[in-house]
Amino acid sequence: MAEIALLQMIVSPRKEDNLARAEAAIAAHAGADLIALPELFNTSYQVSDWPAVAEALPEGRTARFLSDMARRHKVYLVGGSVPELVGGRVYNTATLWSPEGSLLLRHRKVHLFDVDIPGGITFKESDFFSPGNEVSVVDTPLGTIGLAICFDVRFPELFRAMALRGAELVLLPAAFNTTTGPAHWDLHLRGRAVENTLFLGACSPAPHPEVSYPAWGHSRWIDPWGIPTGEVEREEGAVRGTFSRDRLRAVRASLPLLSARRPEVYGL
């Protein structure tokens, strides 16, 4: 078994408040195996404020700093995600970084957030990010582990394509909002978990007085049956789960989801 901590920290829209935030945070739950942060943990979740902070991967002051905290706590650190400055791209990028501080997996986030929502948000992500083109999975002695990036959840065959590629937990850097989150959040983790029978957390951002943005929060673990064994709403704090492989097993035994598929009749 595995203990998880996912830490719903408030980000603002100062860098280096954020890492010292996160490197606290970090500290405080450092017994865990695998410890997540927040999508945009470095910088407030507002496009005005991510051209200053976009840094390349892993040479850049965010990354030294998440492989510093992997290595010094000898622990799996999911660097929730930040811009990442490619040649004159930038990704909405998340981290995996083993105990040696190591990067074991990045997960350019597929499927950007452009609405227009009648009555709620209207939010265009692609005009500053560009979308990835990877399904993100690595094994590691912890488990295997795949990686997704909030809107990325609405899209089953992302999280389809994680599972037939051995995924046992997915760990989803995110930031739903105060009009989606309420009908949606739960709605989709929960569908995620079960229909794949994995583990899943997700981890929030907390809101920022500074920051526009209305971040949900409401960061979940949900375990492979489709239960929350795990929240804290939208305050700074942190949810703790265990990652167990004879859960996983006995689901898996149980509802096999996976094995039963039809692929042929699909035609997909």
Given for the second form:
2 protein chains.
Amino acid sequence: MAEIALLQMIVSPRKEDNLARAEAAIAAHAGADLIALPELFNTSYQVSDWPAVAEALPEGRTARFLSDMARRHKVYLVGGSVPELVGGRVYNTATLWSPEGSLLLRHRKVHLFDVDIPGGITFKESDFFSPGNEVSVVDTPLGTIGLAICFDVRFPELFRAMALRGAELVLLPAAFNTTTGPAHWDLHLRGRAVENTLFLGACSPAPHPEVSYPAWGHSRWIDPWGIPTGEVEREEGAVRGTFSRDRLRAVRASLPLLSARRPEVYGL
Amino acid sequence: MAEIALLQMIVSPRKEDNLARAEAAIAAHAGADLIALPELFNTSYQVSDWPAVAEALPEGRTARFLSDMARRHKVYLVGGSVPELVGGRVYNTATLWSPEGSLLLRHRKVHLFDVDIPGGITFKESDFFSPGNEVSVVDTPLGTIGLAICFDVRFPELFRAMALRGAELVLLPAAFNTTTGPAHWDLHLRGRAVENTLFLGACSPAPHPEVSYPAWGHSRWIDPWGIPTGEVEREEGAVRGTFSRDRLRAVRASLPLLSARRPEVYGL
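The form predicted on its own done, now the form predicted in complex with another copy of the chain:
Next comes the full complex, and the chain you just saw is listed first.
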């Protein structure tokens, strides 16, 4: 059993403000076994800021902050995501830190958010970010943990790949919006959890008045039967949940989906 | 534009009663462009009846009935599914008939319903049926149509395979139950439609007092944005919906998920 805290913090355009806010929120949930922050928690979902704020990992300011926080509170910490600078490229990168402050896993967003919904949202993330090329899963004493980011959740293949590599819980820093959120957020979170019989924690920012992107919020902890925990809507707050291997085993025994796959049929 | 009718008919253990009921329901929706019947519409979801009721396709009594109905009403007809006898094996097989009465497509259920949910439902369909081995899609003047059956909907790979072969609408004869229905029926129907940006029509039987299997009903027509049509619950009834290629193109243009896949990353 492990206690999970998903911190739906307000994210402003100012990095130091965001780190201070994250520090306070993490301290308020000290005692949890795993704490997660939202997508782009140090800069907000405001594209003009990304090149300036991008940092190297694990050498940058934000990475050192995350390592310190994990070690200080002896907690597995999902460092939301941050703009990561690698040579001339910038990635949207999520990280997982051990309770000793070590970088255990990094996930560079594989599917960039390029959509054009008339009357809704238009966004072309690929103008600013390069896409990652890896499925991100790591075995830890807490459980086998996968990382994905936001738009990645629309692609069942990535979650299937994590499940087949043993993922028991997936953390998803994310920032759906007020167009796609009401339409598809709970649908995809619950769907990926059920079809792969795993736990899923999705952590969104709460909107900030100076940020034009309308973050949907609604952070959720979902169990492998698809039951959501979390009453938070768009306000600042947190969702607490429990990861239980016994529950995972029980659902997988009753609904053995991973072993019932027919890969020889699909021709994919 | 094509008018779709999903007939949530009561299915009894008596084949001739079921064919008569289907005949009346089809006649009541004459004028629709495509009509669908439920899973195992000629025999009910009562395993002891399956070996005796199984027929050859397209030579058997039920197949001839379906061909006649399609031709008589000049309609694309999804013949729900029936136990199909092939040599010594029995398959759970869905069919699609042209308005001229020709068999256009047959789908043998690929994923058999083997679950054991404590306090809920226990079922081992593979004791009675052999599994199919094909992804089932056919191009027609109405649209490119895929077929799948019930438990198949839990496997995103099969629906992805249909979408990549061009499926624009998928018909799903199905019979979820009162354990899995409230938990996962709408979730999976809407999820498969949205993640593949296609139309999905799911047609369930209504329960019959002599049949112990508690069919969930709740037949649904879902558009590619995930919006469901259909207010029917567990009672006998029908759901009418519209297939629109313009709507399909508009959703695919705004949310280009099929072209944003990263198959080189998944390693599946």
